[in-house]
Amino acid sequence: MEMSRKAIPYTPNPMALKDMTIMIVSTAGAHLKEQNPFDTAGDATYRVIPGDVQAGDMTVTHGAPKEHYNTDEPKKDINCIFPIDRLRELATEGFIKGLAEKHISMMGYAMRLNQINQETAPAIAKEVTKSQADAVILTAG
């Protein structure tokens, strides 16, 4: 099926949320502190975040001007852009089945649209497919 450039394809999911494993895909520039930070001059790469990550092991690097995306608060609590602890709470309470074994993050202010469209987005789509997550939460900074 060819992707439409004018509309986002809608695919209804018949599963109940309580039976779904959820994956986070973010363009907020979140990454592990031990991973290479994103190149704020333009970076079309992505980082794989393990599903068992601790929020305190994460930080954010983003090239957007501070008046557009102030990373001060996400650096204090990564959950405001990458809600890993909130999803764990939802799993504990039975609202969702659980979290995927990995999550994906990239920096949205990359400005390399051809590379993102032709390389990064297809690679991320493969990661999502391999993860067998039932649903994805998309977050931005």
Given for the second form:
Amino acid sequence: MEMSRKAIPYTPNPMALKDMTIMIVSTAGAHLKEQNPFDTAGDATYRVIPGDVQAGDMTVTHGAPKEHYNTDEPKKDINCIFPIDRLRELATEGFIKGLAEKHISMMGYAMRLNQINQETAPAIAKEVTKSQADAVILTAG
Amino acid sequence: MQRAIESQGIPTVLITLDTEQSGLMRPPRAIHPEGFEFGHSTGKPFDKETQTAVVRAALEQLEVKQEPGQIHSKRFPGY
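Having displayed the form predicted alone, please output the structure of the form predicted in complex with its partner chain.
What follows is the whole complex; the chain from before opens it.
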């Protein structure tokens, strides 16, 4: 579907946070250490991050210049850009209901904008719809 | 990305450090933690307190009826 740049898609949210399941979608380049890293020259693929992931099993690969986005920082603690532990704590305390069964990650600064708009973004939107998450929190790095 | 997800009927909220780029994209809901460096979307490594505050502030936007396209700048004194 072609989207107008003028109109802003906005889905009203009638739910209370305490009843909501939240999914992370990030363009900060996070992935499992065992997954293929992103191609820093340009990459329109995405990685599915399992819901039960341990923060220490994740790392970051990103093509942005280091002076712009220093990935050493989220490599120390992935929660800087992929707040999985913080969301789990918020679920434990009842602030939200829970976390989605999977999360999605890709690399911004990916250069392949047409492919991302026409293929990657719709594919990710489909993953989100299938996941039955009530809402998505996005981080960009 | 956010627009593609919203248009499927799923509400979203963005944490952005790049208000210039994100502003052009006119996000449906967004917060901007003021003064944070890239790589620190939610805060510095192991700064659990700031990270939690940022994530909470972002999620709280989901409960606020708002005019889409605006980025809400917030200060997090712990950063």
